[in-house]
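Presented below, as structure tokens, is a lone chain in the form predicted alone.
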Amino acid sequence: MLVILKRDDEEISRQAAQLIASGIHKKPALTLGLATGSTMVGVYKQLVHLHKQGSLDFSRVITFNLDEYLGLAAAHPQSFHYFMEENLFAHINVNPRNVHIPDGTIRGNYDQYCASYEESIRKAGGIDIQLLGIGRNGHIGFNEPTSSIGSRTRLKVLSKETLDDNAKFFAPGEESPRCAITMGIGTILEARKIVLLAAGAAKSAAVAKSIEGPITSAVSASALQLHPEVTFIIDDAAAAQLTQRDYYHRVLEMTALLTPDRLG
């Protein structure tokens, strides 16, 4: 597990932008996988930039994304399909049969739904750089705590914690999702390469615990220790409760210096 830190939410945006260009220029039909979420924008907006300047081709990549809310159409101004062509795909040349997002819109039969998701996953040939983003109580995609290390794309009823976080984005009156479809961890620890962004204080406990903590189903971000290939890009806020970090930096300057392709 290798750990950079950085000064604030642009330089997280910036290096894990390069990360990603990097693994393109390197196999321009990457599979990526891809997250939502604030800390997202800043590195969508990186790439976006890459493209514009053209030095970056999306016209072979597959993405798949990590999550949808159950019942939230793709149109809807809180879905993850709308953040996703808002902040990145309406401004690259993606080409659209190469996007899979989970449909929020099914009903029933949920399992099969979700095994063709995985099912899409390996035709592609599994996915070369998974992103990440963490919630405040340790969750990655929306696998909450008590989520199997080997759980699989499915649906999740989402924690109170996350339902209360939520909340803000909707309209007065408009009662969030209380459910998603998500990645299970085991489908996420298939990738390849796997890259957690996190900025700010609130995620601090969150960060330490997964990557100094226990392996435990109460912080499914602690699932990512057993990943040989992740690379944790956070800021000064959310390294506050971490206890090794003159460490990490020696080590990142060790990697520099040995390995310079694991910093892109």
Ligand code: GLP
Given for the second form:
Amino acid sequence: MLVILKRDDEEISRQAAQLIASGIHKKPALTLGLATGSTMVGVYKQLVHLHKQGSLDFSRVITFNLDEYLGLAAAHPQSFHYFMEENLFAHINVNPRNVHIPDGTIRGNYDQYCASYEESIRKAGGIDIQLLGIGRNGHIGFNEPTSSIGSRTRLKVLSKETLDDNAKFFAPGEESPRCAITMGIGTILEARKIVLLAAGAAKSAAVAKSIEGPITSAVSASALQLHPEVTFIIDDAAAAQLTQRDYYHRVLEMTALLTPDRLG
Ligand code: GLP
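Could the form predicted in complex with the ligand be shown next, to go alongside the form predicted alone?
Zooming out: every chain and molecule, the one shown earlier first.
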């Protein structure tokens, strides 16, 4: 596990974009796992900037998003389809045929649909780099607390905390979705490399539990401790409750010296 501590949102976005860009430079047909949420906005801005500068080509990149709200069509402004289009896809040269986001409008046979999403990840050769945010309750994707560490893509009921966090994005009186389709923790752990970003004080407890706490289904992101190649990129406010900050800085200095490739 590599913990990269940065000053603010701007710096974590730059670092994450650099890791992804170097992944694409090394493997132009990279399979990229994508996330949504306010933390990702800056990363996508940076990636769009690199593309517009002419230094980043997405034409062969394959993408898989983590999750989507159940009941929201792609055109709904709060859907993750819409978010991805607005913040990234409309501004880069990704081939729409290479874009995969769970379909929030499916009804009935959810298991079959989720199994087919897993199958398309397998057919694409698995995910090379998976980008993650983190919920205040430690969720990754929509794997709410008590999600099984071996879980696969499935229908998931959203927790009260997540519903409260999301309510502000919906119009007053509009009912926000109660469920989502999400990759499972087991699905996420199969990615070759995982990059988790966190910014802001509201995330500091979840970040500390995920990195320094025990592995527990009560904090889904703690399962990342099982992964051999995970990088946490955290800003000062989100890192406030970590007790080993000096150690992470020293590890980073040595990494830059000995294996700079790991930093992008
Ligand atoms: C949603 C997404 C998560 C994301 C989280 C954090 O719940 N399903 O993948 O990590 O939001 O969002 P934000 O970055 O806005 O705090």
